[in-house]
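We begin with a single chain expressed as structure tokens, specifically the form predicted alone.
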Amino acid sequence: MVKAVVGANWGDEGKGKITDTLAEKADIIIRFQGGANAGHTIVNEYGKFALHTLPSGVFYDHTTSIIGNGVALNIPILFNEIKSIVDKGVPMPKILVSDRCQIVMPYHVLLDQYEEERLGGKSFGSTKSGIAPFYSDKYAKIGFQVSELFDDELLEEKVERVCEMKNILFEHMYKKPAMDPKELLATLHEYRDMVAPYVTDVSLFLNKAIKEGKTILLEGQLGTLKDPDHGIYPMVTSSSTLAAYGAIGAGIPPYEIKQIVTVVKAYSSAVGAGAFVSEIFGDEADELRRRGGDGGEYGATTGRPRRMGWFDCVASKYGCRLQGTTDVAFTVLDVLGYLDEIPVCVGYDVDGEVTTEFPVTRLLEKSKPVLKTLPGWKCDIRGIKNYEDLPENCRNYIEFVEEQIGYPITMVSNGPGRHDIIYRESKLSK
């Protein structure tokens, strides 16, 4: 059975923790899109980890972790990450890398930095990980597939050709030093030697695993609202963040995806620029940020303070719809225990008209939140295992959100650990 774990919102919803939890009963975990530009925070018996490229199921010795063809693969970052977990006592994971996966080149990272510098105040809030230049080159058909590392003649010719093209940008647009093709080729030979033991035909491997009835998790990065087609364009990422893309980014048929677990936070947070209707500021935001997540709401990759907001029913309903949600995992609920009252965004006021449907970006920019306030539960809910044992106001909050978004909340996370999960039956479950 194939399951996808994806985000409903701006990313940072807690997908890593949910993947880590579900991986206990899975055989294979696949990253199917994105690169090292966003991280997943995992807390387990080995410690606390921020993963950027490795799938979040990498801590179990019975699982195989796969880098799918849809990933922007930064080879040194992957291998530094493997070393960092092994150094902390995690057993060496079983890892496979798709031969069709494409490589984040050193010049992609430089181009990302130079372009953000050039744009100044009009920048896209990039993490400067080379993601937009990488995907631009992929679709311009001048990217480097992992498989090409093993063809010396092809590689040398392509490096010469691409350097010639990129050096025009480096020298004339950005006024930076030109690249030396020989140096780049030597770097790619190093990459080849690092990745060689792990490269395989991942699509074929998965085809066999599906026939054998293995449990496969597709792990997405970021969330619906960062999708280049359906998100808050142009303040989006450069690869599709939707579960549907999991089939493409892993190389499996779309009909094999049977369960789509969409992760939704009990409040809102976002890293980077872009429309964020339920955003809060000042002391109110600082307090939520300080208490949020495990050790505060700061980006796992960038360390940037996340922008904070109340739960957004409009954005979350839209996010779940686009993902094709079968189950909602509702995370960091324990964080809200300090509040007397909890505002929830139930609609958007766009030029005096209230809507509960998520609009296009130009209307989003002028939307104001319509808030409804619910009573808080004023206690610590960590350690509770049964839904019925949650305070009444806490259950009311979950059920109100579920009714507003229209998708079944079947998992509630009330702490950072992999077993801090409450499973519940939902009236909305099919």
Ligand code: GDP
Given for the second form:
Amino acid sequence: MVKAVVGANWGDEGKGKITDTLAEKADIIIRFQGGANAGHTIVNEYGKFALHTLPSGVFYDHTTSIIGNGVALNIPILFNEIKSIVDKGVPMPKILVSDRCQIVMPYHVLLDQYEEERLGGKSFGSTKSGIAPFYSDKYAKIGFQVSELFDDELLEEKVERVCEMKNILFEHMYKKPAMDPKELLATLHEYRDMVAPYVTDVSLFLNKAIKEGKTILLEGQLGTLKDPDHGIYPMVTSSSTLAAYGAIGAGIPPYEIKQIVTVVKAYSSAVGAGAFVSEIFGDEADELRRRGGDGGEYGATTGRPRRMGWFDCVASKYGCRLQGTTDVAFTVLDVLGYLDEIPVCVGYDVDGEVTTEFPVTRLLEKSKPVLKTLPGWKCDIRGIKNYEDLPENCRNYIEFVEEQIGYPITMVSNGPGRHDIIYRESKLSK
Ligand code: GDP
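Structure of the form predicted in complex with guanosine-5'-diphosphate (GDP), please, following the form predicted alone?
The next block holds the full complex; its first chain is the one shown before.
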């Protein structure tokens, strides 16, 4: 049984926590896209961790953690991440890395930095981890696959060829020092030694696991609105954030994905530039940011303060639709307990016409939020285990959101811990 855990919005919805919760009953957890540019925050008995490359199941000793072929693999970051969790007392996890995974090269990170410098104020708000140059090279067919690290002749020839090409950009476009192919080759040899113990034919491994009836979780990074096709292009990420891509980025048949858990946060937050219709500012935003998530809404990788907004039904309905949602996990609801009234964005006003369908970026830029205000519940809902025990206004908020987005909310997360979860029956469940 394969399940995907993906985001409906701009990322940071709490996918890490939901994956960690579901991983208790899973055998295998796979990252299928993205790189170390975003992070998941996980709180468990070992402490608080920000994971960038490892899937959220690494803290259990019964799970296998996999880096799928669709991931932008930064080998030193993976290596340090493994070390940092083991150093904090977590047992050495079982980790597999796809032999078809491609490698984030040191020059990808440099190119990202140089390009952001060149763009100045017009930058895309990149985290400068080399992800966009990495995926560009992958599709330009000059990327390095993990399997190639084990073929010296091939590696040497390719390093020469790629350096020659990249050095033109480095020296002439960015006016920066050229790369030395010998140095790069030595770095790749180091990478080979770091990754060697984990390299596997992952799709074959998964094929067997599916036949054996294992429970497999596909863990997405970011959310629908950052998808390069269906998101707020060009303010998007460079790999697909949709559950459908889980089949490709892990190497399994699409029809094996039986459950798609779309994580939706009870309010909005976003990082980076781009239209954000329900955004709020000033003291209102500061308070929500300070109280948000677990210890404030600041990027897990970058520490950047996140942009804040009210819940956006239009964006979330769209986000759930493109994921192919079977279940919504509605997260971080406890944070809203301080508000007397909670505004919710129920429509977009585009040039005087109100719509509930998420528009293309050109029209998104012009959209104004249509807000509806719901009463708050003014208490702390952490620790509640049964849906019926939630305050009435809190249940009303959940049910209002469910009706607006049109997908069943079957999980409500009311705290950062792995057991802070309330399961509920939804009349929308099939
Ligand atoms: P991801 O990238 O989607 O995994 O999201 P983040 O790692 O940014 O998660 C959002 C933050 O919210 C993290 O600090 C989590 O520990 C925290 N979190 C997740 N679920 C809940 C919840 O239900 N309540 C609270 N208060 N915090 C939560």
